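Below you'll find only one chain, the form predicted on its own, shown as structure tokens.
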Amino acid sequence: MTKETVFTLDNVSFGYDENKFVLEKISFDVNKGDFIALLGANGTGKSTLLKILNGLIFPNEGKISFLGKDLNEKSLKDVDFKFFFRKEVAFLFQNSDVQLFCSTVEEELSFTLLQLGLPQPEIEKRVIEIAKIFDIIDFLPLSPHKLSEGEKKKIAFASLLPQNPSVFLLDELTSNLDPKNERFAKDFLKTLHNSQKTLICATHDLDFAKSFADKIAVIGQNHNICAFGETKEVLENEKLLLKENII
């Protein structure tokens, strides 16, 4: 049965610099489901792809569309389309502090939810679900901005998920993570890719792509996909990791 097409990305070039492209000619399609561990070496691209996927910023060339529609800023100019898009899908970013701006963790869970016009009632069910889920019911009154880089990093991926996403755009997730929440994250992943959840995680853990992703993306020292494929095949090129200064 062929699955849906999630993200469909045609011949994508992004420069920050006119001149200079981070990301050239990226051209890959994310399926309903997928996993997909993004690897490549420091400064190849990898979490400008990720703001491309959850259109925060926009390619100079080429094409991205999400579920059959174009990703661009017209498009999510739409309010009816901004929303869904919002909805579905969700980013966490690489530097928590960027992403936590509410002066309590309750107020981070129960943001999204409040853009989407939710009703209060719901909104505290779903932070309070959450917060048992993720064992942060103490920090729910307490500033994000207090905790260690670890718990920011439990919180910031907490509040992706009262919004009920189906696609989660992860910039090294375990980053920061101590041992035993590092190994909750890792499970919370497999609960998500098993209920169907479409997840790409950008990553230097080969041991975690390895364990967890289904297919692999590797982002060459050129800027471009050098490899995409099934995740034993692609980690068995050990040609291709060396050359790209990844293993």
Ligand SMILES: Nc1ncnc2c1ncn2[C@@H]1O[C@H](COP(=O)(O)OP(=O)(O)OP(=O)(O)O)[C@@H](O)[C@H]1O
The other form holds:
Amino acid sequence: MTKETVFTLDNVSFGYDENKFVLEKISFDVNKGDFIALLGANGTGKSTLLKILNGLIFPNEGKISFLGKDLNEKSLKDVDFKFFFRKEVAFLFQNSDVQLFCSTVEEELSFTLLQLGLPQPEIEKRVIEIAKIFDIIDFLPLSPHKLSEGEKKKIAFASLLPQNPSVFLLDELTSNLDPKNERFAKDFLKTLHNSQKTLICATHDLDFAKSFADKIAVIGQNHNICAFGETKEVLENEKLLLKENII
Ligand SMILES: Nc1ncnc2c1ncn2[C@@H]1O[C@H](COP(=O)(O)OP(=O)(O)OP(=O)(O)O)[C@@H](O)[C@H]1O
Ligand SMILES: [Mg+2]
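Given the form predicted on its own above, what does the protein look like in the form predicted in complex with the ligand?
Below is the entire complex, every chain and molecule, led by the chain shown above.
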């Protein structure tokens, strides 16, 4: 039985500046339930690729689809598709300051549910539920901008949960987290993976990739995918990992 395809990238190239691509002809499929670690040296384009998958920026060349439907500026102007996509796909920015913009943590956790038009009692119920699991009840009335970097990362992660997305695009989730919060975040990812959520995580943490991901995509210094496959198989290629500054 073939698994449902969530994303298809077909020769995707992108440049912030038209004459310099930071992603070159990227092609791969993401299937439902995949846990993919996205590896690559600094500046190879991991965050850029996650932003493309989240429909925040669009390829200059090539195509990307989500559940068989083109993902582009035009399709995201369709209100029904946009709501569906924004509900299903959650994105954690590498820099939490870009993500957190509300005046309190509680508003941060409620924001997407308000956008989706859920009734207030349901919003409060879901927010409290997640805040309990993340042990952040005391943070709810606080301003996110007065928190430490690690606390912000935890709040940013928690704020993805109330909408119950099926796809998580996570950019360096565990950076800035202390050992206890890192363990919590990793355990939580396991729970998400066990419930068939699709996870794509950009990371420099090779041990994390090895123990958690079932597939690895490596973006090389030429900004293309230089390896994609089962975790064990990709990590066995030490020569490539050395060449691409992964180890
Ligand atoms: N907003 C931007 N405008 C112009 N160039 C950018 C922008 N964001 C990133 N870049 C450039 O695009 C390239 C890829 O950046 P990106 O942030 O995707 O890399 P990364 O693989 O996530 O790196 P890191 O491991 O440091 O997080 C870099 O050369 C970077 O300087
Ligand atoms: Mg990055």
